[in-house]
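Listed next as structure tokens is one chain, alone, in the form predicted alone.
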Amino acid sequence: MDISADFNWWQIEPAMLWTDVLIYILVAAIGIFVVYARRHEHLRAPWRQVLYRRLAMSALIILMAFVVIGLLDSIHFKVPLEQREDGSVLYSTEVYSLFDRIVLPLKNHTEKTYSEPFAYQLYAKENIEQADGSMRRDFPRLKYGSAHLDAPEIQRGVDIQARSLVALGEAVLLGLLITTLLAGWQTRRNNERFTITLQGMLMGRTRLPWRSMLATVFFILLFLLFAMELGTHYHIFGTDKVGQDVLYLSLKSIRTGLVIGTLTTLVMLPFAVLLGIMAGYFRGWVDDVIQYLYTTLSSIPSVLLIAAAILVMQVYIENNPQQFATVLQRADARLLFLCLILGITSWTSLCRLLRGEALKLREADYIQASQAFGVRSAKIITRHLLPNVMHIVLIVIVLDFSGLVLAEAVLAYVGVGVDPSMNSWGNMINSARLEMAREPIVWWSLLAAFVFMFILVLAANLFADAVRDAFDPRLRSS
């Protein structure tokens, strides 16, 4: 069912998924950490180094654009269908997100089957009935793509150029507006002339890389406006087998990638931090037990362990359908379980690093002095060990994020990833495997998933490099 644009917003019914709750908790935790870090100079200093790096800030802005889309796609609700005679409201069984409402044309403009990017007809020939009753085999016109053109084979190129120029002009105007507002804010803050501030920002003479940040914002605005101007009249990345817009599927997959990358880290951290520090600090039999545990876990092929766990979860969902009212809830439960399994199987490497660091730190003079004065072990761990290993935790988190996003694609490709009904880049690549084998080849789904995944992983890696350089004590001292 297509979501309607004219329903009453005050009658919607909120629909909260488990991953939504965890995402909100994660956002709140990041907000609390930011407030805490702003009040402590030893935490602000390394982050200030990150903020002064051009590539890191450009990557951060791109990551924030992905995060905004992911958060908008994490606000779910059910739309009202009709009001009964007793005053109660009948709601749709399908769950929508706020992002679905924003990109309503992309969601609703569903064609019959495959179509190429910017095409005006289907990708395969069909029998078309003529006005005189005869049959003709040809490429049918699309229902939505280029539907506003009377002669798309002639007008399409000019129309695309005109709309692209409009998007470029709007992006330039918005970019100038944002630049002016930022320059005005900096002028008031630094108490200097507006022209000097603006010139410094545009020439790259400021400590904060405003020029790189503004250029990144401009390209993001250009893509958004390009998608708004052309996406409502064309299928920019084509359509898939069932006629869904590939641009819409690619954007919807952002939330899955972010959930895999972030929630898995949340699951992994308690195991890695607690066991790693305990092994290094207590040594003896505690160290032996923890080493035996993560060595045994590492010896099991993670793909087999994940596949077995996902199959168990699938059987549980099929045997208890009453606990999962909608298809989205079933897919969300499987996604959350996948995050749990990935977290349980990926904490060992961080645990090893923290064990080694704790072994070194426990021999430090201030730790020895604390033990000599009879300070309890729990207090030594929380007051002295944990703050001194947090740079390792932070570096591993940002480095592992891109690896987890890629892991989802690999697991979906082998059939043990997220639910097939859930939008994800892994599922798009998995379905493209069959599309690449047909004749003619359908290549745009694979390309779209690859481009979006590449941008996210590249931005995460660039930002991770800057965080590693800023927080690693050896790199800072050099």
Contents of the next structure:
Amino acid sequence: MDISADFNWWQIEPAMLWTDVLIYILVAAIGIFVVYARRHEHLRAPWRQVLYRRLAMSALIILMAFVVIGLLDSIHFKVPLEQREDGSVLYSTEVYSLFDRIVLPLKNHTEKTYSEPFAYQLYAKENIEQADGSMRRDFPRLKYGSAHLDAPEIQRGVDIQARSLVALGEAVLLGLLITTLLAGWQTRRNNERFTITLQGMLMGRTRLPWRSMLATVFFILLFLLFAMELGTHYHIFGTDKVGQDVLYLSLKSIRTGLVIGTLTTLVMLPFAVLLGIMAGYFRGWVDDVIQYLYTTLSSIPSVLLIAAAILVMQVYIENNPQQFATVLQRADARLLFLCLILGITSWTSLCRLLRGEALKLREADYIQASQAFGVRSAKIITRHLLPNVMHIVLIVIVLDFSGLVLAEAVLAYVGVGVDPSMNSWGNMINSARLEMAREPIVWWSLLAAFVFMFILVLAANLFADAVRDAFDPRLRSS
Amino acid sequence: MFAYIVRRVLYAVPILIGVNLLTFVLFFVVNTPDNMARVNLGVKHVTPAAIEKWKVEHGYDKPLLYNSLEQGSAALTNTIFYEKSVRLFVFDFGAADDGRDIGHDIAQRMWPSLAIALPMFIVGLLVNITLSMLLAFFRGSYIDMSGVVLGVIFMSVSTLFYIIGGQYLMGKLWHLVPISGYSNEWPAAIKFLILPVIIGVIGGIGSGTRWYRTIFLEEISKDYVRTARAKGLSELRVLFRHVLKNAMVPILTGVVVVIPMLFMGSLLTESFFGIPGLGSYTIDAILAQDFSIVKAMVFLGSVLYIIGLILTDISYTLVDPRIRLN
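What would you give as the form predicted in complex with its partner chain, now that the form predicted alone is on the page?
Up next: the whole complex, starting with the chain shown before.
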């Protein structure tokens, strides 16, 4: 069912998913942390070190672009279909996201089946009825891809070039505008001459790596405008088996990747931190119990534990269909559960690290002094231990992120990843395996999934490196 | 030393009991045997009689933990938990849902798994250590920097792409090796093993090289290295004679971390390449929802992991005389 472009915005019905709620909480938490970190010099200093690294900032901007798409895709609502006589409104059963609305042409332009990137014909021959009633076997024209061209075989190349040039021109103009605005803002802030500021920024002489950041923004703009100019008239990455635009599928998968990468740690973080610190601080039987817990968990091969847990969840969903009204809710419940179980398998290493650190810290003078003064253990843990192990938590979170995004793809292949109805790179790769065996092969879904996943994971890895370098005291001293 | 090993083995018992209880609870806390039967039978064939029959056939007709109908110890032994879990401790894996003997299957499928995991592991280790020594030798130079950047790039590619890409290039396009398959005959098996081993090694280069490079760099900054250089030893000699030897403890720690991963890696590789090992066995069991096999594999995986941990501790004493086990 197509979502129509014109509906009354004030009539939409919000449809929040469980993961949406958690994402909002996460964003709020990050916001609070940023405000908190700005006020505390010991936190600002390492972050400043991250901000001054060129590669890290470029990676951060790319990550932000992904995050924006993921957030837009996390605002879900139901669309009003018609107004009934009695004034009530009939809503669509399908849930849409704000992102769906923005990229509406991509979502709605579905072909019959596979088509190559920038193609004007389907990838498979069909019987086509001629004007005189006779049948001919040929590749049919696409419904949307290159539909605006009369003679695509001649016009297509020129059209693509022209549209690319327009996109390039727009990107350059927008880039120049942003640069000017930025330089103007910096000029006022630093009380310099405009030309000097601009020169410094473009020559890469500023402390904040403005030049690298602007270059990254420019490339993102270029891709965006390119997709806008060409994506509405062609299928840039082709279409999949049921004719969906692969670019749309890849973009929709961003949310899944981000959710797996972030919520997993968020879900288990409180347990890991609390148990790890408690084990190290209290020692004795508490330590024994917690150590037993994480040794047991970590001695189970993680894939097996995840697989077993997902199987269980699957059976539960099948036996309790009344709790999951829509397909999306089902898929969302499974996604959340996947995050939970991934978290359970990955919290043990952090817990072990924190236990070691707490064991060391509890011998420190200031904690011994607090104990001598009779300060309660709960207060010592929250006031002294927690802030002093936060750097380890932060390092582990950023380092784990890319691993989790990659794990999603592997799990999808094993058959225990996210729901098959959910867009994810893992599911795209999984279906691509059969497409590779086709003759001639269908390579574009695989390539698209590869490109998007690679960019996200690479950016995350580069950023994580910078964060680790800045926050790891061992690396900082040397 | 002997007393230490005995104690470590005894420590393993409560952990394995925990593993068993955990998998058991995981399976039965939200699902009853009735639910399992329903899923296994499929939607069409669900009748109370069919469910009952399935449960009797597969040994799920007993109470979960305590059988109130039996007397004495039989009250505990004539239960699903005892039948399906406790017997694992004597490595009696029981029968799969299709009636095959799991222990026999494991004994047979172990060899293809080892044939692929061992060369992958050893070659990978050698390649990673050599490359990271090279980077450590050229530390701070452009070679080192580009090596690190390349490592990050290699790390950012999913294993799935290495497998799919490798199969496509070497198998389909260049026809160098068969795309998938396995043979039990020895020299013939090699041509099936080359591709998975190469792909496994390449897939691990990024993170491996990076990890060992950090270890070597940390070791190089120590005083004894400076002393060795001051004595006039060549840089290569310092690296290979002194640094490598002293880096063995952290390297061994890393190696053990890899052992459970090896299990997971082979899970993917085996099913992609159609190798009849334990990994593909597990995947098939997961897809067929065969609880008995999954449980046996979880148990086996934990046993391997714990053995790996004990072996590391023992190997520590072999490479570093300062470490004594007691």
